[in-house]
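Only one chain comes next, encoded as structure tokens, the form predicted on its own.
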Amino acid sequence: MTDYLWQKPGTCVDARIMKFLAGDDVLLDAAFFVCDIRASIAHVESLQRIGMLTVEEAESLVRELRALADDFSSGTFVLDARYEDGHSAIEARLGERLGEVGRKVHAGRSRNDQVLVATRLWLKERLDELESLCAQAAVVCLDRAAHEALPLPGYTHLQRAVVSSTAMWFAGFAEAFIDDALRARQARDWIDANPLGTAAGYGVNLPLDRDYTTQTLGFARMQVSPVYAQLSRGKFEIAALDALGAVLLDARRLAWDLSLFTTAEFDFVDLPDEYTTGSSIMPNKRNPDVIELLRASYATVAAARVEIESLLSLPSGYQRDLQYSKGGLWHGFTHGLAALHLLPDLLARMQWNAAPMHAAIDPAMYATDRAIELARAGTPFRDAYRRAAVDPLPAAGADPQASLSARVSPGGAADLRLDVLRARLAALRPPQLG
């Protein structure tokens, strides 16, 4: 492509400068391209509704836009360095196929609201995917909590603390992922605002049917102010990355547990062979690389967030700096979701080793049970605390199942309230949980 959408007659564009300006924009736009086409269809239909296009012109534009989406999906059309960006590619294709009619598509819009709406549509899909993955992980955890209650040492400060169970471990992460699913939905609902029709940030002298594009594109509301549409760029992306990061923080702690539990020193957990690798020099090694990279994945999302936040020291209105927000957003979500796609199956297939877990529960871990038992019998708790430190075994003795059965506080081992957690999960988005 020799000319750019913004190029003025008689001007010459320096190739070195254009290479710097473009960066990897056209490559990144491949992720958002179908969403950009979808928004372009809505824009064309909106122009026809206000008389800017005839019915025939709108139909031909929509037909070619749908053909472009099909060609892109099949690989027939390639978005590459021939184009400055995805937006330019759409307009170039329409011009090639439809001539003068194709060149009418950009009336009433700017590449600024084009990238906003395409990114917004893409983010809504990614947050739906995130919510679904959280729900899937929560379901696995709830199912295993309901059917497995092996004694497991509970740790604080990485020191043996009290008797816990595999059911309590799974129930804890189940509730975490349910909250994460809710946060993903809340982030999606918050960014569910249509910026199409705000143009370069100040509106246009056309009665654009923004209510129509809002409804057609499936947005919950219109982003009314063109100025705020530009102010929200980066802000909405950070909110989405925060939701993703919250899940990966929980996944990181889960992965840390499994990293410890799979060591020979603990030997509490066995992983499926597919989730491990070997050493290139040590024949004896079986490395839990998947959980280690799962543990590390939050770093990618945190870096994306910092990158975008660092761009936002800007005045109002569009600034070219914002072009760099796409890379962090794409990389953070692509890597973060890829990591989380492995989580439900990992949780379903990891296996507990009962004997080493039972052997790791020493008499001192019953001391809290003993102190509570004495307190229930009337001994002031601080006195009971001191007695249990010397004589830690309760009346049932060193019996982990008895300890777990006595843990009747809501959420404790004897009253996990899994039904409450299942109800919370079902209340989120039942159609998406299947």
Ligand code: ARG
Contents of the next structure:
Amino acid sequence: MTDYLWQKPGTCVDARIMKFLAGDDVLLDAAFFVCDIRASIAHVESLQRIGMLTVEEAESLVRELRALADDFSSGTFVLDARYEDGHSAIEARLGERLGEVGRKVHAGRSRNDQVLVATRLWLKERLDELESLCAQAAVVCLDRAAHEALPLPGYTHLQRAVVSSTAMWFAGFAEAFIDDALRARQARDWIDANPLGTAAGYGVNLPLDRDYTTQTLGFARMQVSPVYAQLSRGKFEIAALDALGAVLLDARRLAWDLSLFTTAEFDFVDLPDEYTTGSSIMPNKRNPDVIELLRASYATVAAARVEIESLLSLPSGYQRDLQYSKGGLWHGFTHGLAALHLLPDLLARMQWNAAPMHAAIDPAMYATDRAIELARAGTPFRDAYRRAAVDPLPAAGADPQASLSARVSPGGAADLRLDVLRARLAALRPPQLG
Ligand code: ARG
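In place of the form predicted on its own, output the structure of the form predicted in complex with ligand ARG.
Shown next: the complete complex, the earlier chain at its head.
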């Protein structure tokens, strides 16, 4: 173990206590390490701009920081319990490589703004990824909605209700994922504020070039008040988890549908072989584990949100409690995004089974069509409703395609308005999709 950053001559350090304080912190910091290094480079450049470092000193610090990022990515540098945390590891390495110059890096910053800026950069990347995944899922849904319109029973209360279609099912999830992409974008924009340069939470007696770090790190704005920068820790994480949770709530309902539709009892959907696993004891089993873990992912995110919200019962200013916000955040985003990465392919390759879906549409499911048909011809709706309860078949008879072609209400099967949804998605211009 290297000395702690804060260790002064004569400081008492108890190994058991340090172990408790560290917990899994340094391991978690590995997730944010590259972002921490990026922000450290910006900090060094800003120190040089105000004359705290010479051009040569700044150049060698930046060079070593870049080398550290490369070594970390290639596995040559391992961030482990030799260090108290990722921030200490950066300073230790610069000290080792550059001696006195390395020991200059921390002027005007604190681990308190360092952790804030690293997690914020990380979260912005994750939210971009989230937006892009939502958009990809929406693209697949829109495409399938446009190309297949097989009759599918529509359920309410899980009881047969009215005729629906695979196109309506896909169009519904397309719109959900477009809204979710928008939500991810809004969360990203909302947290897009630079906390670097707020130090321990009270500013410093240096004219730090915070405009420069804001611009070079790609933030939309400066988080001006150092006190607010600390108040935003956890609060911004919750906003990001909420955006992720919104997607996973939709994914959970989608997964539930697939879980039901793939049972022998429904048999509406077949999944590609790769999406199913077997049982260790029951040779006959084909289990849809992927959709079950997709359904379960929301729980991790919900737990992270509750954990962080529970931690935030704090006075203003940095409190060590906040360290525990990183675990849930990392876990929630890692599980959630991993599940969502599989979603576009799963949606593209799931197969509808037309015959069982058709067979599950019973004559009573036309009763609403019939009641409305009678009402259109002048019968008061309540009277028409009573007649259709006894005699449910409309003029077209028990014909699911006729029922679907007559569903002209905007958004209904005969007027899906996929062009409106496509335009909405295009207006978002999500990352990676251009
Ligand atoms: N590991 C700490 C955290 O995540 C980093 C900041 C530590 N700051 C301090 N003053 N001990 O919050």
